[in-house]
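Just one chain follows, in the form predicted alone, and it is written as structure tokens.
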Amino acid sequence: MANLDSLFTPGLVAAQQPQWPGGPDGAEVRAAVETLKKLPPLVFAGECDNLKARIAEAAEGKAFWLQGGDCAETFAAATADSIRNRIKTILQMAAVLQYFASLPVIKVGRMAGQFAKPRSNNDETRGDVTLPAYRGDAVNDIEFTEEARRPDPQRLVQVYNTSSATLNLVRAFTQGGFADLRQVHEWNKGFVSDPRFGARYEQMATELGRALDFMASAGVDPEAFKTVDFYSSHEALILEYEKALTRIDSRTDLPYDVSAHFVWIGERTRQLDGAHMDFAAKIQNPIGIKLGPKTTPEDALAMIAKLNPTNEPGRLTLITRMGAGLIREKLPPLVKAITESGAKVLWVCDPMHGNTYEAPSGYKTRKFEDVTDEVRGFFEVHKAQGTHPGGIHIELTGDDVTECVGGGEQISHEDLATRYETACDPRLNHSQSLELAFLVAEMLRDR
């Protein structure tokens, strides 16, 4: 299957697409797509295959999936400090999970491509002014002016360039010694402001350092701890971008979306007869599907049949986003039906999207206690079903923001205005992320 032009089924409806000037076949879109088609891959097919093998291990309970990053990346926030702090947060969470649960952790960044967001409405009204909704920096600007909100296809090229720069820095950090397990103390200097979890992390780091020293004295090469595999992911939302970055792998003559190692299809775009599902079915990357509380077992089984008809291990990840109040009711029938079908899937919990509400001050927020309760419910359901709780999918930042209430710092509704910086949905800050890691590690140890 080497002809990309004939790869995808024409004429299918693509939900949640920008209203580009001139339409999806307009001159501006065509120019951006032609530019993207000529650019080098951001990731490589072999890396995607490696991740697929790791996912297969996690599906069998032999590893744990940790996926985290921004709700919506912005061009302005793609700085070295911001990228480093997000990586540092994920590395710290992974160290906690791996040390206390004795499981390998698959580290996946929700970054280097997460520049677009689905929206409930095409337009936004403020007072008597109505403009196109902000759909992420991939489409338009968050500033509420007519010029800023005009969808601009050239932004897709900027997505590629910013993702390329981000991945370059990610690879430098994760392969150049920054991610060395022997640096666990350094990761924490001036980083975790909550003294309870900062002290607990430091104790773990000291114990881990002793263990590494012991292994080195026993002849284990210390260079083995110097680098980590770190994978990129984003929602495959804007199909012009994803299709333009689909390439035929020279090893297998099969298509891969080389914009990221792992892409997922959201709840609003997973229509069985839609263009997004057709796209996902045709590429060889490991694929995720978001499943909300309205998902029926029949829906899930039909999506599995479409995306993984050969039941390939590691191909499919089901990311549940039920809400803390519904996880224990809605997840069991899905797990039961899919387990009985024999489908090989990785179960991952997204405890963020089902727990969003508006604070009295008008800020969109989430309660940390709801996030942890949904994860706890996720583990309870899988324990009752005899299946593996395979991972978590978290919106987080490495910065000291005040976007989610609660947690050890006891952020209140009144505190939200202090540092509310997200371009879209509220994220856990670094202290809340580390606190969650300790709680999940306990759940993993007791599963």
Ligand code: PEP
Second form
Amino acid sequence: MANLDSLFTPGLVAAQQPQWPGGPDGAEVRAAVETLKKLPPLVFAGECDNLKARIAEAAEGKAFWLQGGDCAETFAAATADSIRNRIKTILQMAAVLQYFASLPVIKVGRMAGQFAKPRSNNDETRGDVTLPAYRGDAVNDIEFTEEARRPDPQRLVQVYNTSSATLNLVRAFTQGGFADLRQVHEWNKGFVSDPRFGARYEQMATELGRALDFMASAGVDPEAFKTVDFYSSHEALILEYEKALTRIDSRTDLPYDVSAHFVWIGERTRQLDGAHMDFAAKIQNPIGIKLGPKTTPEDALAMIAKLNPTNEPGRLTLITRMGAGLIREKLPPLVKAITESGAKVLWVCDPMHGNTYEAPSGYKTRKFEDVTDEVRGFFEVHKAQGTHPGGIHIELTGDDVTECVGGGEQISHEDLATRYETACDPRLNHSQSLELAFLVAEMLRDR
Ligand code: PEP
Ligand code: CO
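Moving on from the form predicted alone, kindly provide the form predicted together with this ligand as a structure.
Full assembly next; the chain just shown is listed first.
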């Protein structure tokens, strides 16, 4: 195995890392890293290249990016039902978008690796007890006890194993007939016949059905609908894990992070001279960067220069998360400067992370109407600038949870306690996700 130790610049500051027992070079971390380094890749470099080529198409307006999944995956929720429901939700959304936008949809799960979270505070205090904050199942356990909150590097090995099991099911579901477009159409029919969602969707679903019938009658091979490409993604946060899974690709002799097809750098770890940007600059995967409302055009251009100096198509995806109230003001100067620079990027809207607030009951929540308004603002800005609204990045689950308020089901602040299950941020439930897909489909149709 090639020696990758000299690939990454030593001594850089890595934000948001766990306080591992013994430190980042301690025996416990080293043991976990040694184990990970010997394990086979979770994805293949060629698949990352395929995704990069598809992102390049989306950046030119020839495809639409749909990325969705939990804020924080947990080991406990890596069950067949939970994984299947998430995949099913993404496939349903994709079918709606694809049909109404007449564009191929790139399906990407925030899945099979999304186990680590950045936090505002290192510690959490309840009453007079202060313990390390929960940083995701990759680091510690959410239960509020000293034992549970102790960072444990062996959890990184469990991240690998759980990601592997998840990906196995993803590959089985998406290659084995479950993803057949005709089947997905049948699932959507169940949703639109729910009286809470009104007749506007029913008409769209009927149209989709007609189109499928038409294709069948025109002799299109039904086998063509049977399998779909589905890619994995997560935030590249815990650098010991990501570096241990970085391998030299035998075809190209270049390093790829084989923990996922696509990784992104979060809003809190994208310091230009930090270890995360150095990591991202050194790997060949397609990369995302989250951009919040404080991002200046100069910041964005510097990040682009660092991560994509050759302006390789498909390499960079900019995931903006401004908040519904700010997107129309903060996005235009970024789009303008980057377009004028000639940089090739895919613009994606994350309408979740700028719209979080605390409900009176104390639950972290988001309004469905803010989520849709931010996406609408994203489309408006790109229309005005003549650029492509390339995709959406959504925290969602396939289950019937009550974490975000509003939508056709009209979940209220009082309803949040009914089924609030997220380990981190509030997710759209199955119905809200599909409702969003229908709304975005209309925006795409009018773009
Ligand atoms: C996230 O995607 O869960 C996240 C923490 O986002 P951001 O880095 O944009 O705050
Ligand atoms: Co989140």
